[in-house]
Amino acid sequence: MTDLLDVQAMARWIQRDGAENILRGMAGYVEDDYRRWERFDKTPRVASHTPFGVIELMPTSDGELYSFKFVNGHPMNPARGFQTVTAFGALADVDNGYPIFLAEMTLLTALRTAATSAMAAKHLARPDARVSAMIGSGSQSEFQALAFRAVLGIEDLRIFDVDPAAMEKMRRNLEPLGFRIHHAASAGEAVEGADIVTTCTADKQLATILTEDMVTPGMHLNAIGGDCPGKTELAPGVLDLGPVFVEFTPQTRIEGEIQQKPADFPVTELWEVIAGRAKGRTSAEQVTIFDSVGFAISDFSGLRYARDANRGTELMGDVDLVANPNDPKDLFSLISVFSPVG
């Protein structure tokens, strides 16, 4: 049998252990896996683009475990009553190729994305960062806020979304948890006085959410909305204001903010900073930019953490996913008992 963590079990796990505890632990798993980045197979995700959105496969392996995620991105979905992003994923044993863990990854992707953002900010933002701005109040926003509090202790949020109902939803979800939230009338107002600015909008377009004049010395920019060709959030000039850090350069050049720049535009892969191979922030006044599109190693980390946290508990189910005849050479034996006789 293959272990299974379905949607209800995932939600119950988050309720049981607490989102911030999980985000803190998952950020540690992501950091550990980034530190051993060179052990992993790495490839840009395989994407099928249509006018409606994109469906992607995101695989990787560290030589002992293999993982993949199936994920969609359909920005027009909410207007039709569907979620923008849904996903599921699996871990497999490299030794025999058998899938050993299957999980929903819509909630898990929100967790691992937020955990990666907070982990990156831990290495790139100013240590005294206390105010966070969030441009975009969609499905990812609450998870981002919780992750920054879990890892960095930030409770002051300045938020803006073109949809007032989305901002109200974010306020309704987070204020009871102790966050201090300022509803801004514009993106420019939202970033005033912010130490960390996260852009997480969903529209599939070359948008300009943040311009050069909105960026002040010492800011850390966490650009997580761009995740496919033709979709950006930062004005090109913003990328010239400080060093740009990415997950996997070949993928980010296709999908990230740096798709707006020449192919030789300099970037630093985040794992190099974590492993001590490259410098992160070098001064309090420096602007740092994390151009994040999401990468398979973060999914690998999220799946590992979810499996380890729930192994042997009542939340872990199982699914009969692998055909397993008594004689491994006799697959037909599984159906022969149902065949008519005579």
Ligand code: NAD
The other form holds:
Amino acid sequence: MTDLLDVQAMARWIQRDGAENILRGMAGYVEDDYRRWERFDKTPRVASHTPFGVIELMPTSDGELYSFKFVNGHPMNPARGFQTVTAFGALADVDNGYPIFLAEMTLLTALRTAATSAMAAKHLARPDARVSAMIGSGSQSEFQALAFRAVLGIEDLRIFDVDPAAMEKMRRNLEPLGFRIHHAASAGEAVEGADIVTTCTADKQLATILTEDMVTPGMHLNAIGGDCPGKTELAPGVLDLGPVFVEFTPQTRIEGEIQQKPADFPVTELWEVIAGRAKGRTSAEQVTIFDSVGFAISDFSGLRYARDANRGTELMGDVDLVANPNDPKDLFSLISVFSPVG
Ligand code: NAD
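Taking the form predicted alone as the starting point, write out the structure of the form predicted in complex with this ligand.
Expanding to the full complex; the earlier chain stays at the top.
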């Protein structure tokens, strides 16, 4: 049997343990895995693009465990009553290749993306950062806010979305949890006075959510919504305002904000900062930019964390996923009416 965490179980786990506790713990797992980055198999994700959106497969392995995620990105989905991003994935034992854990990953992607954003900001933002601006109040937004509070203690949020109902939803979800929320009338107003700016909009175009004049000295930019060819959020000039940090360079050159720049545009991989191989922020006035597209190692960390936290609990189900006849050479026994069922 393969362990299973379905949508209901994932939601009940988050309610049971608390999103912020989980985000803090998961950020630790992501950080540990980024520190041992060189041990992983890495490849840009395999993407199937259509006019409607994209479906992607994201594999990796550390030589002991293997993981993959199936994820879609369909910016026009909410208008049709569907989510922009949904996902599921699995962990397998490299020793015999069998899947050992299957999980819904729509909630888990929101958690791992937020955990990765907050972990990156811990290394790149000013340590005295207190005010966060968020452009885009969709599915990822509350998780991002919770992760920044769990890891960096930030409770002051300035938010903007072109959809007033989405902003109202974010306020409704977060104010009862103690966040102080300012609804801005524009992205420009939202970023005024912010120490950390997260862009998490969804639009299949080269959008300019942030322009150079909106960025002030000392800001950390957490750009997560530009994650596909032809889908960006920052004006190209913003990328010249400070060092750009990425997850896996070959994938980010295809999908990230830096797709707008020449192929030799200088970037630093985040793991190098975490492992002490490269500098992160070097002054309080510097602008730092995390050009995040989402990488398979964060999914691996998220799956590992979810499995460790739920193993042996009543939330972990099982699924009969692997055919396992008594005689490993006699797969036919499973369907033969003359053989005992294995
Ligand atoms: P969503 O569709 O639920 O929300 C996106 C929000 O952006 C919507 O409320 C929309 O009204 C708003 N928006 C669109 N254009 C805007 C604009 N010009 N100004 C202000 N607001 C605008 O999407 P989501 O699930 O929250 O995902 C947000 C983005 O993050 C998507 O682009 C998704 O692909 C990306 N994403 C990235 C990662 C990563 O690891 N980097 C992970 C998950 C999702």
